[in-house]
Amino acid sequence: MSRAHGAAHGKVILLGEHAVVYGAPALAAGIERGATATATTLAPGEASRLVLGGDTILADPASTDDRARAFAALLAEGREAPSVLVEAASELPAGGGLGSSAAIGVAAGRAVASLFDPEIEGESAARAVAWERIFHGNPSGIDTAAAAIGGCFRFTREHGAHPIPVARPLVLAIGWSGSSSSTRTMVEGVARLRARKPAMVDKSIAGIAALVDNAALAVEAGDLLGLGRLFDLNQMILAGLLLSTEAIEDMCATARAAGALGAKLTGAGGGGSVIALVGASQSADEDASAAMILAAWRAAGFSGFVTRVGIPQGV
């Protein structure tokens, strides 16, 4: 019996969600919370299975359960995997826009690939991408990049991830809106809107791309005030694309009133999570400022946590 472990980051998209689908850049970051997995070889001929969230899921490419098909796709990618038990856990809410699916896929892919000695370069990433395709159809790859490398990076579908040096660590309050959404459904919604109003949507995509480029410069310069303003501008465009909700707007307004430098949805929208950029003030350091935002969200009926984004590093 052989055993191997894998881990991965969750993610936030700082700016650029949805526009990245159309080739525009996005600015993303891995966060401290993520997923872990352990892979254990089973007796030859024993059915491979995934234990996740209290459920035991058999690998089955013909199943109606996306998890069973995704697990089968992960095992089928690259070299033939032995019969294997994968036990995975995520600290992230499903459908929360924080990359829970990708983090599980990367962690499980790393654990399975690590059963081989040595691992072929890129095999764990290929397994994670195969997993993600089941859930998201044609994913941009930004979630799996964040899960694998962490840190802060600029991403395009054509060129992948390029790390951005972080002059000052970014302190983010991340809040849960209370409802989840389907990335595929929200992406399809933007596509339908673009079919009806191509000029409006293309103008929005170009505007988001410009915000992303300026945000990358702000991160490199440690300009938190500027970055916060760019968060707010990006949120306005995303709301114009019908991606926001009443809860998301309430959370953004509440965070700003509690001292956030800027706030926006992160991920697909239509529910999920909000990120608020925390800054120190004359009366409070960053930890105290973050605590005030979380307290304001709690008072409004929302939950949240704090994470920091700094120098890129693996898990």
The other form holds:
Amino acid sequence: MSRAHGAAHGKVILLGEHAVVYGAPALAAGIERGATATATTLAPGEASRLVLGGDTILADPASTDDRARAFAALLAEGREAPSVLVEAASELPAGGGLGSSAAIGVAAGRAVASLFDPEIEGESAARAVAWERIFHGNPSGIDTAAAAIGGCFRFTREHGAHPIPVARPLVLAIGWSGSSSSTRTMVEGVARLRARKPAMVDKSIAGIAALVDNAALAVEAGDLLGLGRLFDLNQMILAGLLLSTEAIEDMCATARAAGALGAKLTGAGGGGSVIALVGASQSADEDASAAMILAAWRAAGFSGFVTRVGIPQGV
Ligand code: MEV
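Can I get the form predicted together with (R)-mevalonate as well, since the one above is the form predicted alone?
Expanding to the full complex; the earlier chain stays at the top.
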């Protein structure tokens, strides 16, 4: 019996979700919370299975369970079809906009690849992409990139991920809207809107691309006030694409009123998570400011946590 482990980050999309599906750039970052997986060889011929969140799922390309098809796709991507047990765990809410499925796919892909194909470069990434395609249909690849590399980066479908230097660490309050959403459904919703109103959606995508380019400059320059305004503008465009909800709008407004420099949904929208950019003020350092945002969310019935993205240049 052989055994191998894999781990991966969760992610936040800072700006650019959905537009990135159509080739526009997006800014994202890996976060500390993520997923882990352990792969153990089984006797040849034994059915491969995935243990996840208390469920045992057999690899089955014909199953109606996305997880069974995704696991089968992850295994089929390799050089051989191994008999393997994968035990995975995620610290991220499923359907929460923080890249839970990608993190599980990357962690499981890493564990399986290092068990069976350790010498093949890119093997774990290919397995993770095969997994993710089952859940998202037409993923841009930004979630699996964040899960794999962490850090803060600019991403396009064409060129992949390019790390960007973060002049001042970004302190983000991440809040849970209370309901999950399906990325596939939300991406399909934008595609339907685009079929009905192509000019409107294409202008929104171009607008988001411009915001992302400015946001990359703001991150590199440490311009947190500017970045916060760009969060708010991106949120307005996402709401125009019918991706926001009452709870998300409520959380954004609550965070801004509690001192956030900007706030927006992150990920697919339609539920999931909100990010609020935390800034220090004369009376409160960043930790105290973040605590105020979390307290305001709590008072409004929403939970959240704080994460830091990027380390100062030269450190
Ligand atoms: C989901 O985290 C991000 C989306 O842009 C979909 C994708 O890029 O694959 C909504």
